[in-house]
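What follows is one chain in structure tokens, specifically the form predicted alone.
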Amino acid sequence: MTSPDNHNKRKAHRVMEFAELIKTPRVDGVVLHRPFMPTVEGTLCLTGHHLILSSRQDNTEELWLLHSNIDSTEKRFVGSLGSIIVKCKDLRVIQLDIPGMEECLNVSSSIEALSTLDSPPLMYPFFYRPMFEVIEDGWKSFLPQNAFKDLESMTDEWRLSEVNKDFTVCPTYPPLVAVPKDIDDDTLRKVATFRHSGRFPVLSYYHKKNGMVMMRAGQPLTGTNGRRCKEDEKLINATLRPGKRGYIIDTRTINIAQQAKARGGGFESEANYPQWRRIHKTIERANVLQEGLIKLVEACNDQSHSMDRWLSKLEASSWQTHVKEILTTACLAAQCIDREGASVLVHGTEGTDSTLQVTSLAQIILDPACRTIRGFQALVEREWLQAGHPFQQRCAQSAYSNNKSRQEAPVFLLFLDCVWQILRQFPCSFEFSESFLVLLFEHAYASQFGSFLGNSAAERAKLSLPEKTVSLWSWVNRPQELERLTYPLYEANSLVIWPSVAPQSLLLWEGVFLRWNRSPKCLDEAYEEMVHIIEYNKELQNKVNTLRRQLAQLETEDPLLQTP
């Protein structure tokens, strides 16, 4: 353990890291600019993890700008007069005019050094300290274990193994994963040799309407001399029932997948895999997507308003083929379990992005509980914290960023903006907002929370996260928040949902790519409009009720009343 005072003297150690990295902590008569709102004049304030901005004027808003949000900034002086340009990871642009040039170039000086610092500890959800009651601890909310008692009243086929409680087998799992009941750990321990990165097949979800199950796991290492593993084989074949087939689905096209063989890597072949299909999709992998993303953004902010050059734009970054891509292979997996009754293995090369985007997609089709706010956070946290997508890398920078891309890829972006698809197309199924899918979009990129901070569970074990960080589900379970993310008409729809992929029903997500290039102002009254409907709907419910208890209430007193 640490003793507080070790842990103070860290502290104040790396507040004096932070000082020496502001020149100049403090303007005066700064003017900033942003989208849709008044130019506000006045003081510009550098901390350690915030740029603020705060006027004297009555009804401005202040702006508590997070470094970490920060992608990139852009320095232009007209004389004495300097400008940066701040562009963040949740796409907003703002200006800054700084009186003085030497002011200027200390502010994007600092700026740039504050934004760029990749060092967990120095981040900002280990100095902030909650304003609000922390209710519900949202590090327990969501355990293996509590998630696998549910799997347990349906099924006594599956058994939680602590085989990679000390993160030793596989860096990137859990230290609980599902398996089946009758492989043991050291049939794990070999299988592991023999899939990427040690990602064994693992359960990711069962469907109790049939008892099929979907599994994931990283790629084969069969290699061009088709190396075998009988462990594996054994383990695969123990989740499917008699005389059934099942389907691996991997994510990436037959040439990407032969071409990993050369490095290594490759796919179940049929000789040794005689009960299991194999089909192959094309999920793009992390540059592609990052590439699209840059493209995309910089296609919504292109103010020339001609037709043509928006549609190609739009066209060349493939973002919306990205999003086509995805939906159908995961509406493959949906198919495969419910309609064909078949057992599913889905993955692609590592298995930390491509086949978890599927294995959670799949998930919100089938399972109506994901369509919750608590089931989604739950899918979240199981497929995506859990199952060890590097958020810290794939996050580390967004559209705008100058910086050769190394590991950023929007690879979690995408999955909301297909989350949004169909929740567009199914609206009342879903418990949530649009909202909530920009606030983890979001909070993904730069927060305060520790949530989305390290790449896997290992990394948030070795940072105690949840003893030195708040939880974003701490924040978003509390009842007024709850209340502001719930879709006002939502009914619980338990059937399973088929979203339309045809390209005609696949729309632009304007909430995130077109939020700060049009007024939100028409959106926010339609919404208040809808919610006061919604609500004078239930109050003349309630007399309808009273009248008809009343009338009721009459017939019983004096029969001659009663209607025929």
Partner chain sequence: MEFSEHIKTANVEDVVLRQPLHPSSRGTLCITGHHLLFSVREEEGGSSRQVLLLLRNIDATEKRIAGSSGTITIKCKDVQVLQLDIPGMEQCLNIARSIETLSGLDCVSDMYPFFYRPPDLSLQDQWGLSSPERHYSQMKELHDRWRLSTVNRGYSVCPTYPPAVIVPKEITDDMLLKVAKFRQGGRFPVLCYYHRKNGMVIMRSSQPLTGANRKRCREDELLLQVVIDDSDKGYIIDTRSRQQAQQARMMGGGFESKSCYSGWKRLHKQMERGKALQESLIKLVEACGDGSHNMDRWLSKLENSKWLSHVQTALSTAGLLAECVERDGHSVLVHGSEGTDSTLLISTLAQLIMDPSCRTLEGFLTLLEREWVQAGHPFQQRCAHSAFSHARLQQESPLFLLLLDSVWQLWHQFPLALGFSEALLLRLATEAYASDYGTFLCNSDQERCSLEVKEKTHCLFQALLRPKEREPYSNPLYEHTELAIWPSVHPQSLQLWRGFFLRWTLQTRHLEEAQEEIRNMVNEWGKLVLT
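For comparison with the form predicted alone, kindly provide the form predicted together with the partner chain.
One chain, no partners, no other molecules: that is all that follows.
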């Protein structure tokens, strides 16, 4: 433990580091251009984490932009007037006109340096102190042991294993995982050596209706000479009912799975897993998805006014194809469980990307609880954060980055897009509205909260995130925020919801991709109007109830008043 004194010293040191990067902390007379908003002239200030533009007038909104939200910048000069075009990870593009060439160059190099700092302890969540009262600590809202209690109430066939309590068996798994009751920790350790990154099969979802389960894992390391692992076979067979077959959904094509053997990976052969039927799907790899995102956003910002060009660019981005493939695979997994009454194991290569897309979407289809605000948080916590999706690597850059992408990929954004497609098809079955999905997208890429920092539970523990940062869920789970995210027409729907995955049914997610290309005014007004109606409705309902009570009272007091 570091003493508070030490901590403050270190912090002071860090502030020094930021100061070095900021050559010009303040410029006056800067003009800000934002899409569909009036231009603002004011003073630009750079701090360690924010770019701030303030007009010092009460009625104009200030700009507070997190440096970590900046994806790329461009500068242009006309005479001594410089312009910096700032492209954000949330896909917004703004422009700052800065008088003075030197100031402009200084500001631009500071922004570049500050927006690309990638050491987590330097990030804003470690400096952010909440301005709101934390009612419920989000870091404690969705602990695996609590989730397991729900499972225990439904079945006794599973146990919570602590085999990974110090992250040595699988660095990307949480300390606690649910595994078949009959499989002991020694077996798990052996299985872990047979699966990519130690990701042995664990429980992802238990289908209460028929007791079938969905598991996820990394690929088996069979290699070219067809290695096998009896313990692995035993583990997954332990989830099958006598005489029943299960399905393995491999998110890669058979060709890619074959090629993986040469690099030590592979798939479950029919010979060694006779009780399992393997199905291969085609969810693209991370770098292809990233390219798709870049192309899509480029198309959305195209100002050429040509319908043909727009449609062919949209097609060329393949984004909608990715959405369709992911949704189709999730439907397949859900179908195997709900309709075929079979258990399912899902994996691709590492089991940290497409695997999680499939398992989490299948749960939204199957499990009504995941369609509530809290349930969806639990799902993101369980299937993405705890399950080890490398958020920091994947969300380091978004669609405007010029860097050759390495680890970046919009895997989580695609998941949110797929959820949006289902939500759009079944608007009343979700407790939350689109704005919750947009919020998650924003915070995954840049946030004052610590939730999406780090790449795994192990990294988050090492960074002491729960102690040093605020959880996004602490912010979201306050009454005023919940109210904003709730969909007013929600009606709990206990059924499985099967989305249509025909290409004609899938739409471009305007709320994210065309968000800055349209005026927010009308949409905001419509939303306010809706909220107004609902509030007025409540008020009137209360009035009706009061009047009814009064009437009832009068009737009992004076029987003569009772009209026949």
